[in-house]
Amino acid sequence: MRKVAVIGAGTMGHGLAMVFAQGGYQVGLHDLSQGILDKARSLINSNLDTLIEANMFDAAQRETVANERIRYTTDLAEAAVDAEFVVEAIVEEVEAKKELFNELDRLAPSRAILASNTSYLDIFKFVKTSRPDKVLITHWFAPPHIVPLVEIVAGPQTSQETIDTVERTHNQLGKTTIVLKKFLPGFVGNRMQAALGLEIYRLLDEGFATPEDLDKAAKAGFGLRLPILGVVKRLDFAGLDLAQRVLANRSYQPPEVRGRSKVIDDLNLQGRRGVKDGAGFYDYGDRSSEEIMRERDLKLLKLRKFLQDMGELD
C-alpha cells in the first residue's frame, strides 16, 4: 500500500493527510473548496514547523511531506485514482456520506479499502458499495498528528484481512490502535468523553463551578492520574472492594441527557465559538488560531515524549 486518498481537508482531514505523508505515502487530499485546500496546506506547514521546533521532524523533509507527497485537488476522481486506501473525513451527515461512498465505490480501484472517520454514525446501515468486505471505520482523535489513538471499527461484512491490513498500516504510522468488532455509537474514547461532558455542562449550567474551577479540578486532580493509570487500572489502586461499595451506595445520579446546554447556547449567540473566534470560555487575545494551536501542540508533544520515555505510550 503506497497510495492513500483523504476526502475532506478540514479539521481532521488535513492532519490525516499529513500523517500518511510523513509515513511515506503518496496522498491525494480532496475537498470541494480550493480555499479549504489552501488553508489545509497552510495548517500542514504550520504543524510541521511545530514538530521541527519540538525536534520531532527533520526540517529537510518539510517540502517533501507538505508539497510533494500530498496532492491537493478539488477533483474527487483525481484523488481516488490508484488509491489503495481511502478515508473520508467530511461533514457528519448521513446523505453526504452515503453519496460520497457511492462515488468512491465507482472511482476507486476495486482493491481499495474504504474507511470513514465518523465517530457516531453507523455507516454500515446506509453505505452501499460493491465491496462491503473492504468497508470499515477508522476514528482518529484531534490533533491527529499528535494524539496516537485510532479506533478501528468493523462492520458486519468487513473481512478479517481488511481489519488486519488497516491495523498494521496504522501501527506502522506510529498510531496506537484498538479494534471493535461491531459498531457502537461513540466507540470507546468518545463515549467516555460524552459522559464527562454531560457532567461538565450540568455543573456549568447550574452554577456549581466556573470553567476555570473545572479545568483546575481535572488537571490538578484525576487528570494527573490518567496518563499513568488510565480509567480501569485506577480501580485496582483504589480497591475493588471500595468500588463495590460505591456502586452499592447509588449516591451518584448521572445528569439527564437534554440535548443542549444554556452556557453553550449563550456563548454561541455571542459569537464565542472557541479558538477559531479567539474566544470561547476563555479569551485568547489577538493571536491567530495557528499560534494558539502551536502552543497547545508543543505542550502535548512534550507530554507525549515524556510518557513514551516512561513506557506509558506505545
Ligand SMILES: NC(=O)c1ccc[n+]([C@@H]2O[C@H](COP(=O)([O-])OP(=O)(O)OC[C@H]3O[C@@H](n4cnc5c(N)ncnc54)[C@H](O)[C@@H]3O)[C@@H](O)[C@H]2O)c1
Contents of the next structure:
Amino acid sequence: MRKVAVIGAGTMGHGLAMVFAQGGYQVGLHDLSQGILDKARSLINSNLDTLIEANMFDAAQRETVANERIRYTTDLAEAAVDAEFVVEAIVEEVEAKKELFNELDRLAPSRAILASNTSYLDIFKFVKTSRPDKVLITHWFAPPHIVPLVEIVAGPQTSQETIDTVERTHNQLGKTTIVLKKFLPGFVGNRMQAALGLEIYRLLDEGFATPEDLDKAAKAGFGLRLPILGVVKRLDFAGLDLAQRVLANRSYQPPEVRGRSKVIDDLNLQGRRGVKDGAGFYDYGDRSSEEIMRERDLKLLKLRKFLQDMGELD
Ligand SMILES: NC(=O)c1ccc[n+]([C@@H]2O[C@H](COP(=O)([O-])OP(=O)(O)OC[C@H]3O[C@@H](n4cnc5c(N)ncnc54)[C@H](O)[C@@H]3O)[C@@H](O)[C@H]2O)c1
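Write the structure block of the form predicted in complex with this ligand for the protein whose form predicted alone appears above.
The complete assembly is shown below, putting the previous chain first.
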C-alpha cells in the first residue's frame, strides 16, 4: 500500500493523516469545508514542530510531510479514487457513517480496504458494501500522533487477509495493535476507561474527594504502576489467591449508570468546558489551548521514549 485516504480532518483525522504521511504514504485528506482543512494543515504543522522540538522528527522533512504528501481536498472522490486503504474519522453518527461507506464503496478502488475509527458504533450492522471482507474498525487514541495503540476490530465477514494487512501496515507506522475478532462497544481501552469514569463521577458528585485528590491518587498510586504492570500482570504481583478473596468478599459495588454528573453539568454551565475554555476542573491561565496541548504533548513524548527505552512499549 502506498496511498491512503483519511475522511474527516477533525481531532482524530488530521493526526491519522499526519502519521500516514510520516510513514511515507501519499494521503488524501477530506473534510466538508476548506476552513476545516486549513485548520487541519495548521495543526499538523504545529504537531510536527512539537516533534522537532522533542528531537523526534527531522525539520528538513516538515514540508514534505505536511504539504507534499498530504492532499487536502473537499472532494471525496479526489481523496478516495486511487486509495488502497481508506479510514474514516467523521462524526460519530450512524446515518453519516452509513452514507459515507455507501459513497466510498462506489468511489474507492474495489481492492481498497475501508476502515472506521468509530469508538462505539457497530458499523458491521449498518454499513452495506460490495466488499464486506475488506471492512473493519481501526480505533486510534488521542492524540493519535503520540499514543501508540490502535485497536483493530473485525466484523463477521472481515477476512483474515484484511486483518493481517491492516495490522502489518499499522505496525510499520510504529503503532501498537491489538485485534478483536468480535465487535464489543468501546472495545477494550474505552471500556476500562468508562468503568473508571463512572467511579470518578460518583466520587466527585457525592463529595468523597476533590478533583485534585483523585488525580493525586491516580498519579501517585495505581497510575505509577500502569506503564510497567498494565492491568493484568499487576494481579500476578498482588497474588491470585488475594484476587479471588477480593472478588469473593463483594464489598465493592459499582456505581449506578445515571447518564449524568452534577459536577460536570455545573462546570459546563459556568463555561468551564476544559482546556478549550482555559478552565475546567483546573484553571489554565491566559495560555492558548495550543500552548497547553504542546506542553502535554512534549511530556507524553518524553514518557513514551523513556518507556520504549525501558522495553515497556514497542
Ligand atoms: N476524539 C477522540 O478522542 C476519539 C478517539 C478515538 C476515536 N474517535 C472517533 O473518531 C471519529 C471522529 O472523532 P473526532 O473527535 O475527530 O471528531 P471531530 O468532530 O473533531 O471531527 C470530525 C470531522 O468530520 C467531519 N465530517 C463530518 N461529516 C463528514 C462527512 N460526511 N464527510 C467528511 N467529513 C465529515 C467534520 O467536519 C469534522 O471536521 C468518531 O467516530 C469518534 O468516535 C474519537
